[in-house]
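A single chain comes next, written as structure tokens; it is the form predicted alone.
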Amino acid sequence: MKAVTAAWERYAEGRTPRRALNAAGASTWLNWTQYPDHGPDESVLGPLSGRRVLELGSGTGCNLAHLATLGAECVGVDISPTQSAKARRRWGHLPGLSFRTAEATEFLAGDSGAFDVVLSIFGPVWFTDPEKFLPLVRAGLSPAGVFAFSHRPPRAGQRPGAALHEARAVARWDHPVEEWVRLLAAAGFGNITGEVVAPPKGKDEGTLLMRAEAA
């Protein structure tokens, strides 16, 4: 685990802060894709006001902070102490928003509360064995709770289900939509939908986006 944390700390050190305003002039926003000002918004998650929301791999907190401004009670979890510290410095003034430093599966296994919404944007869903991870997410959801996540789609010619090593200590599960549907159903989710969001003009890689509900 120390090696995994160190790998994400190195990643955090090289990240530049999100800009203060997006193209629409908003100071907070949610972005599912790897491209700025592109793709669907928080409506993927359904109603948010008064809902208890967990983001796994919350990073610097920018996506979660937006949900807090919409009235959600938000908890962000990230394995990197540096990322959590950045999130607290930038967004710690917002009510209904807290950040914790923890490995995602350990947090899910130890938290006894139920969340109405769980999301992960290029986060630990992509970097954790789904057969272990997804049942923990399902157990942490309230009845009819929503789970949504995004990551880059598998590359052409890649063997389905292969765990790729992103860094020496970090593996990555690049599943296509069909395989995520199977895995989510096996973990007890229902109303499962998925798509690859088309990239903006001039880009050739889309974004895989999945949504499921506690069955």
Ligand SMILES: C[S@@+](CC[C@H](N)C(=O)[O-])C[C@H]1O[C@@H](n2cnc3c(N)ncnc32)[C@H](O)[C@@H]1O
Given for the second form:
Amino acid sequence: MKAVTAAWERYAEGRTPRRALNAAGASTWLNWTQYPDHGPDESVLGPLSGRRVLELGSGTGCNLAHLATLGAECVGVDISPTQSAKARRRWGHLPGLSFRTAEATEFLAGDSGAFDVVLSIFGPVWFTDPEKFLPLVRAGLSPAGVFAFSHRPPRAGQRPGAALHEARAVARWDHPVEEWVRLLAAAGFGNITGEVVAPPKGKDEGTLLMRAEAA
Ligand SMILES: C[S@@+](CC[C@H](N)C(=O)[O-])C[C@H]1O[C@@H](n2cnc3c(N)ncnc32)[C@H](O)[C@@H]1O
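Would you generate the structure of this protein in the form predicted together with the ligand, following the form predicted alone above?
Whole complex next, starting from this chain.
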């Protein structure tokens, strides 16, 4: 685990902060995709005001901060102390928002409580063995709780568990939509939907986005 944490620390140090305003002039927003000002918004998650929300791999906290401004009670978990510190520095003033430095599997296996919404954007759902990870997410959800996550879709010929370029100690589960549907169902989720969100004009890679409910 030390090597994985160190890899994500290196990743954190190389990242530039998200800009202050998006194209619409908003200071907070949720972005499921790898492209700015693109793709679906937080409506994927259903109602948010008063809901307990957990983000796994919350990074610098920019997506979760947006959900806190909509009235959700938010907890962000990230393995990287540098990412958590950046998140606290930028968003720590917002009510209903806290950040924890923890490995996502360990956090979920502890007494994390029940969440109404769990999300992960290019986060540990992609970097953790789904057969172990998904049942933990399912157990951390309240009845009818919503789980949604996104990551890059697999490229043709890519094998599951291939090494991540930015953080070489990290394995990655690059599954297509139909395999995620199977894995989510096996972990006890229902109402499962998935798509590859089309890329913006001029780009050829879309974004895989899955949504499921604690059945
Ligand atoms: C590609 S970044 C995405 C960050 C953020 N979700 C975003 O969209 O900007 C992946 C994040 O997941 C965190 N992460 C990776 N594996 C993790 C794990 N097993 N437990 C907790 N956090 C993890 C990394 O430290 C990093 O901040």
